[in-house]
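Presented as structure tokens, the chain that follows is alone, the form predicted alone.
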Amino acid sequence: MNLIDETHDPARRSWIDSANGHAAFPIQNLPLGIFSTASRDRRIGVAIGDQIVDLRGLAEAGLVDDRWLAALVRPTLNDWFAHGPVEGRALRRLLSDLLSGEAQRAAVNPHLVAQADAAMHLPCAIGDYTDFYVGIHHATNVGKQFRPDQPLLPNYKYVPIGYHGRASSVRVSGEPVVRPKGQRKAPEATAPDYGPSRRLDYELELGMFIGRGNDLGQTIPIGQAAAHIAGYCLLNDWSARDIQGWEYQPLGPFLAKNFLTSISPWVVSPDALAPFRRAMPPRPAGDPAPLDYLSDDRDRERGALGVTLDVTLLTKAMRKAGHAPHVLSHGEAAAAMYWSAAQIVTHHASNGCNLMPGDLIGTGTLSTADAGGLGSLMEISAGGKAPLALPNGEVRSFLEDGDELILSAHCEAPGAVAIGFGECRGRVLPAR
């Protein structure tokens, strides 16, 4: 597990003034991604205050380890998320140093960019992408509506459920979300028919990067499976729910969920997050322990994340109106996972299923228990039965043309300064 150590102290300041007291990007998080301007080439920077630290002009002008250069230099991240961890911590510290120390300001200020004059691209070459079903509540809230009787089938307590995405429609926060067309078939219907989805939803997740991965028909066992995580970004896996009724039997999504996945831009580091794990939450009576594969004592007591989620939606009459954007949902994805991160790798990989650098994993949509916390508008209109009422007097039981969601995360705990991931935008557009 990652250790606190003086990279997290929070008397730590950087000489680059907006940093401090910064909402998500102070000196203390440092998260990772890839950025280009009109005179830079994509490459890797660092998030800090309002500022991104051009890391392929630090190693070029020799500020940092020759080991890592070449990893450095390269316009995606999934070279350097291969280091793994041990390196990933002394980059860190490395950047910590640099940032605080008044010293290394001449030579770090050249390789400074402002954050609102630089483009956000994807961190990785995303070769696959894995969504998995770990939110309960969710899962329940969902299991309800289609078995009153039975929400969770049989094996969900015993096997963290997931399905394979499409790595080709992953895209960072931005990019607008073309609704799509499906086969789609009313229950009154006899017959299915084509044309847009009129049931388009969003699902908040979190979202995981893949660093030292295992060769074809090795395992990864629990106890080290969090050592294979590189960092962490907020996903939005847009669902078509009509398209995803007709067609998810008896394979699963499909193309219902494929159209396009949305993540933010930056790569929170699991040493940035180390302040804020947290205890898995105790397993209801009578819930079966996980098989010894999935168990572990150190990752029931550590293993869960104290990042608190928030979604709101700006709709194009509140655009209009200059309206803010209504919270559609706010609480805490500890409270949501029955899985943890660590138990998703490792099942991932218990088959011998080769993880890569570079390779997404989604946790499933992240619901809490009580109504502020649903993860989807499927729940919180209760599948269209229930539409919501917005402020301005618009309802929604799903997203019209020119909604925008944003989802967005942030962490805290006592004796810690607050972290957080940035944000996580796409505004639904006609389908074509």
Given for the second form:
There are 2 protein chains.
Amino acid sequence: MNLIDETHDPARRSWIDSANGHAAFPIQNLPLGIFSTASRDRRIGVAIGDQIVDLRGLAEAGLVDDRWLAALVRPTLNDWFAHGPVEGRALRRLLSDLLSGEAQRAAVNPHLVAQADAAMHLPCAIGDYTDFYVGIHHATNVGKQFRPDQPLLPNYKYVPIGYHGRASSVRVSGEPVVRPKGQRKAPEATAPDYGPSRRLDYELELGMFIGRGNDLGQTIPIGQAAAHIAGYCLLNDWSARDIQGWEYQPLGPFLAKNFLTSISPWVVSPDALAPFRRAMPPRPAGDPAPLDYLSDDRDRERGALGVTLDVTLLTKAMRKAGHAPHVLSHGEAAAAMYWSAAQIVTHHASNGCNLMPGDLIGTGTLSTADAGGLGSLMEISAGGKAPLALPNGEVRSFLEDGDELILSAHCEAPGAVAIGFGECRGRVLPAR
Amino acid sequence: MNLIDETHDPARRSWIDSANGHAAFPIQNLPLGIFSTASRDRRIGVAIGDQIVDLRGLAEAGLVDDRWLAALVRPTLNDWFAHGPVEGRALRRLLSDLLSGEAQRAAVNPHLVAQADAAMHLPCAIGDYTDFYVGIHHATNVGKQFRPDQPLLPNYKYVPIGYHGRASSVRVSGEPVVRPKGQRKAPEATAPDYGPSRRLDYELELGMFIGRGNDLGQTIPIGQAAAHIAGYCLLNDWSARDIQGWEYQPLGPFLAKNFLTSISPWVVSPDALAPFRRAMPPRPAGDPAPLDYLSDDRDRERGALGVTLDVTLLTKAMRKAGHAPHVLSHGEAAAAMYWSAAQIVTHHASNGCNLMPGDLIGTGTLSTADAGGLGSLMEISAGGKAPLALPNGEVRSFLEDGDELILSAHCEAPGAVAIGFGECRGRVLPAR
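Now show me the form predicted in complex with another copy of the chain, since the one above was the form predicted alone.
Following is the full complex, with the preceding chain placed first.
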């Protein structure tokens, strides 16, 4: 799994000039997504520099393995992801060769589209979306606000906690965030009322797409779990904290979350991320060992996701004044996952629940241990008790209408060409 | 909405003999489902007596409105349900005429299939499955086991509590129930272990399918909500109580539920149920009035669902001995819904969450106020403290391998021909 091979070679350059030195999409990345243009209906593409390779075009022109044709001409990635990691790696190698070899230029050129001319769509038809809670610093920070003496519940270090989210309201970056209405009850109020959320928040997460699935009633052994992950994206689990606080007992978050979930459009493969894996932080002394079904030395050896996460905020006033977005958080939050991606997958299927190609799984909010990389305003503003002062004099406890929130991610490692995930953006519109 | 018309006429009889006097599927019912046979691939059918009318066959033969053809030749009901209630009613009238008028017999006859020769499938491609918690007696019974002094949480009488379930593991009646494995921790144990659930239970619910949906960011006013419901079925929310008790804090049930949800195959329309509506039980004195967005006099006037629910159990020993299934519960549990189907739909979309045609919504477990109609073994056996004695000497606190659980439902009212839902069955297989 996740071999470092010639596709990662830092010396490899593309004949597409914009790819060389590109912050997100050099030839070492090659993420897949779904795009359309005025003349091309929805189809699979590969990001390279500021261009997209029309993969359906390549496939129909006979430039890929015939056995891949049926999956690569589809308007979603589900069927391709179902092919699994071996063929995924073979496609990556092929694309790396086509886009680096000058001899292929003439054949590939007709299938290039400028990203500026393309609209991006959801990578997959998402059958089920599940959100986990593996960011231990986030879980601790939030838990402290409710239970200062016991921030983490007794199950946290045994169970990768997760719950089902709403698949129909997952949207790609750029979808407007209509402020949701709902029932809100202030602690001192005797009854709730229904109206626009006053505590609209974001949650910084990674998303992962399932590749091959498992049949109902079958499990996914931990040693095989990584091979079921097709790739990663950024995910914003927009959250209305006032609705959440009133509704969530006893069955968990519902309307506080399901009005929208935004993801970045490009799916970064486990292969592209391989050079950036880093040693997993040791399990804190005194923590229980994972139960056997979640335990795998090779999973630990593969390491933590070496992804640096950034969140910036652009308010309406900042936009008018031409200011740059303000950095809300920056850090190695992905390395703070108490449970690995493989453990998440294995746990999800540990009761025989069938995962399907194209299913989306969120990690849960990722925050660093320090205050510089907190993944939500609820943490940054301490639940509204410590509003954040912005450089232009505005303050924020939660998001206001007109605010735009931008998630981004990049990966760096010595001896490797850096790659990025692109962005996941959303601007808040007033309640309807 | 839900007019009583000639399709409900008790004098109306079908030229299909088995329909007349049929306990579930007389000509006054006409539920839709998806079936296949050795010679017919998956398609829409109508249950009538012990037969199925091949609706795709009727449509392709030109016997229905041309505008319906595209939706009626599909292998799921999603597109048809999106047509909405006016066309739903028009199809019901057409089918009632075709199946009662002797003159139509020759034209319809080639499109009849014996139910005994057909396999049933999921009625819809279910995009999202949501489960509610509106059975107030169940919520009270379960709450008492955890909080004797405060069985219902403060939000219960304001918020129709719901959460997202797993769409991929919804299956039609007859799917085996593989006993799930998971993390279980006995109260006195210091740590959990992973193994087969020891407290496997069922939950008796009604399911409803969404017809027309709403766009993301739009709500569904309470006065329009009933028009978004395409029909009803039986639903068994299989539950592993030991897994649930350990995992559900703080984000709600997950692996305790998502290993399987079973539904009955025939979708009974709101029109078929109209004659059986009954006065809603008055809201208990002292209960708060519903907030405005959930309040509608016409919804109250339409009345409660007049559906009698039955649960029976057939153990392996009973099956071997040729005994009939044992009645676990019987009663008017559907009338015990604290929130109506319309209130459920309006609440679900009240934050702009987009409901889609074919989405499945469960009511939550439906129990009667008395001990005769409890909707789960957790209630019947008081969490295992009062095991149930079966007539053959067996006892049950929870389900054992080989047990078969059968949900059924029927509707009766003076002056109306009784109808039924058919069955929702599942037999427990040992853990793998």
